[in-house]
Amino acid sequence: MTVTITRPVRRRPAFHPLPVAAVDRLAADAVAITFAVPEELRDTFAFRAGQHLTVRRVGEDGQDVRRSYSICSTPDDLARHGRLRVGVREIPGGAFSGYACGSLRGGDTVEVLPPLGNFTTAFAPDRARRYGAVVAGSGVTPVLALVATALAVEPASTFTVVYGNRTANSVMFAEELADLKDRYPARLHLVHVLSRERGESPLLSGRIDAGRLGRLLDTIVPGDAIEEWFLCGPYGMVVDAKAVLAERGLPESAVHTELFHVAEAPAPPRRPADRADAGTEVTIVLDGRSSSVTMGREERVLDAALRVRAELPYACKGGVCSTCKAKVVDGAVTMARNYALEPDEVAAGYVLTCQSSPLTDTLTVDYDA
């Protein structure tokens, strides 16, 4: 059942076909895709450094594939030249990353959703701050945009980046980082850590885990002086780094986190035995219309809602990107994962519907809120 509601509607971001200006090889398994954004869409695609894009491709089998990739270019690149660039590392069997790294060419067109994400900060010319980042692999992609923006916009700020990779040949954006180091030699501190090659010292050889990061902060990285941190990479590294910084007294508000991939599936929601088979009547509010569907307690809200509203926004379905964010206005849910919403958003009632399962007999989620 679908009905129309009368309250004001927030215009929902929509996919736009963007031409591909270039596909540049970064490493054997990674590329950078540059989109040419038409003048009339530059306001629509305006972004803050650290945000990401959701791309969509319908495969030959008719499958709707959606993935999120971080923006590595700067807001100034978009405003001045209409360029929007993302980094893509190929995942074995990846439905979009395999296509991007193998078949995508300049002149092709990709459907793209306007930028989203909270992995950012409020850069301002009169602000002087010491920033730090701990990244691994393709986790450097949003940090490249953050570094370039911070150093250009804030003349008195500095940035330290601890960047982990397997080998020197697998480093993404090596040239771009080197260019930034040449441009800002006194304000950018780069520390490369290689897990499968011997580095300049034993400290720089191995995976970035809690022990190694702690030693880096005690020696060559000015950990106690850094005021704001960005952590991006695999789950284990991000969790370890966040714990190390918390032990050193960094407030949660000063540490931004983002994951680029979560391999393990979350555990299914646990229910009391007498409620395991109970159904929930869910109302979905989207684009000013209210639709209803009955779902099981073990289902995810997004999966159930897609049965009646195929146009619902979503991308990763892994709790990472926030594309499927909605507000619970009636009832309650439990989230299996949340790697995208800030604590204040959760406190205000927002959830990731791809990770949410109902706890009540009725539930209303509002995508327009």
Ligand SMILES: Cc1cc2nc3c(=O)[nH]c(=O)nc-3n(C[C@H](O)[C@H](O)[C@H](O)COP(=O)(O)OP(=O)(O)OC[C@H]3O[C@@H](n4cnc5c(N)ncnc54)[C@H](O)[C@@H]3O)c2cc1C
Second form
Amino acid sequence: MTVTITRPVRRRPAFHPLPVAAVDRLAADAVAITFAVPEELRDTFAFRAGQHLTVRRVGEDGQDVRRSYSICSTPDDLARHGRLRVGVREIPGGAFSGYACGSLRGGDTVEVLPPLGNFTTAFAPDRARRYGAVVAGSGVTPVLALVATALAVEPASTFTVVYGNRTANSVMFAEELADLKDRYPARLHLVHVLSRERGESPLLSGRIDAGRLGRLLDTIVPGDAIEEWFLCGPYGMVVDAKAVLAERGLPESAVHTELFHVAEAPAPPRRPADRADAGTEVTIVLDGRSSSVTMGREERVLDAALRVRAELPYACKGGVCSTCKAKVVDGAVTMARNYALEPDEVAAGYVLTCQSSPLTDTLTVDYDA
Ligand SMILES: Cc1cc2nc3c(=O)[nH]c(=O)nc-3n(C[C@H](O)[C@H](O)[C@H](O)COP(=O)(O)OP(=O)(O)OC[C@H]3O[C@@H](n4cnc5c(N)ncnc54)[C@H](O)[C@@H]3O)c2cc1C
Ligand code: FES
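Show the form predicted together with the named molecule, please, because up to now only the form predicted on its own has appeared in this conversation.
The complete assembly is shown below, putting the previous chain first.
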């Protein structure tokens, strides 16, 4: 390994210990964690509605657990009160969600990386937009921040939210959404769909799939009028909703998607068979320093890079959170999957290093770019 200073150091976002101000129960299996951000860190944690935080916890077995949680509070809350809030739904057997919903208490401290993510839009007071969202379960979390921000910042905008849950008792942020509805009765349209309980009508009872969404857009949701959409929930629901909106002529740029988890394992790296066993000399640039490591073509760049730079940023290792994003400045890679980067980022050379395997004999990835 060689390490050289390549240019002036540009500080990579680092984990900060944030005090937990409160852990509030949202539903039988979900909590909201409120962080109190000290004055001196408020700029570092400034965010755009729709973005997420990465938390880290080293378990008793020494395992470094990193997970992403969308921010449900607003940028205004942070600026005025130093408050950042996330919503966590417990996954059976889940390493972090189990801890958050079971043992975490106000007064504890959690290591948190500053906000990241593209599930957002450029809110501006003079914009008049008709926004829509299709969400299910904990997928409502970033949309709560988007709705509250849109309605407060853009007095002429409206928001329609189609929100799927199993039962009325499992609805996260029911109170917060009802408060927003009271505050903006004419500009917020909430449509609750329940899959395991009878809703207000047959159309509102069942899973949100392509058929049901199509019927909703034809009837109670002003589908053709909505200009910008946010989709967040299980993989199948997001894929279905995207297809329905594309069929109705919505351009890809008007539909934002966020996935929390993809169950299937990513495909193995694709490459010409005659080069399959060749090694690659990879240079990693981080914090203005470059380090080199030799890696196999079957490996992921992040895994190889962590051997020489353990402080590299990452979280899901599954292509959904974008924490491991870097720019390829020399050589080429193939990405197994990408559910986090926008097409313009990919066109500019950015990759998810947890999903990237090299295609060339040499490769340079820049985490500072
Ligand atoms: C950008 C982003 C934003 C996110 N925002 C939120 C949020 O606002 N609220 C929230 O509750 N979660 C959110 N998540 C999901 C969260 O990061 C964790 O994946 C989730 O809490 C499970 O972590 P865990 O450690 O409890 O479970 P793990 O120990 O990682 O997993 C336990 C088991 O559950 C499976 N699993 C993991 N995640 C899920 C999932 N989401 N759904 C179904 N099965 C799963 C795993 O494959 C494993 O079998 C977000 C994820 C991303 C990438
Ligand atoms: S670590 Fe989440 S996309 Fe790579």
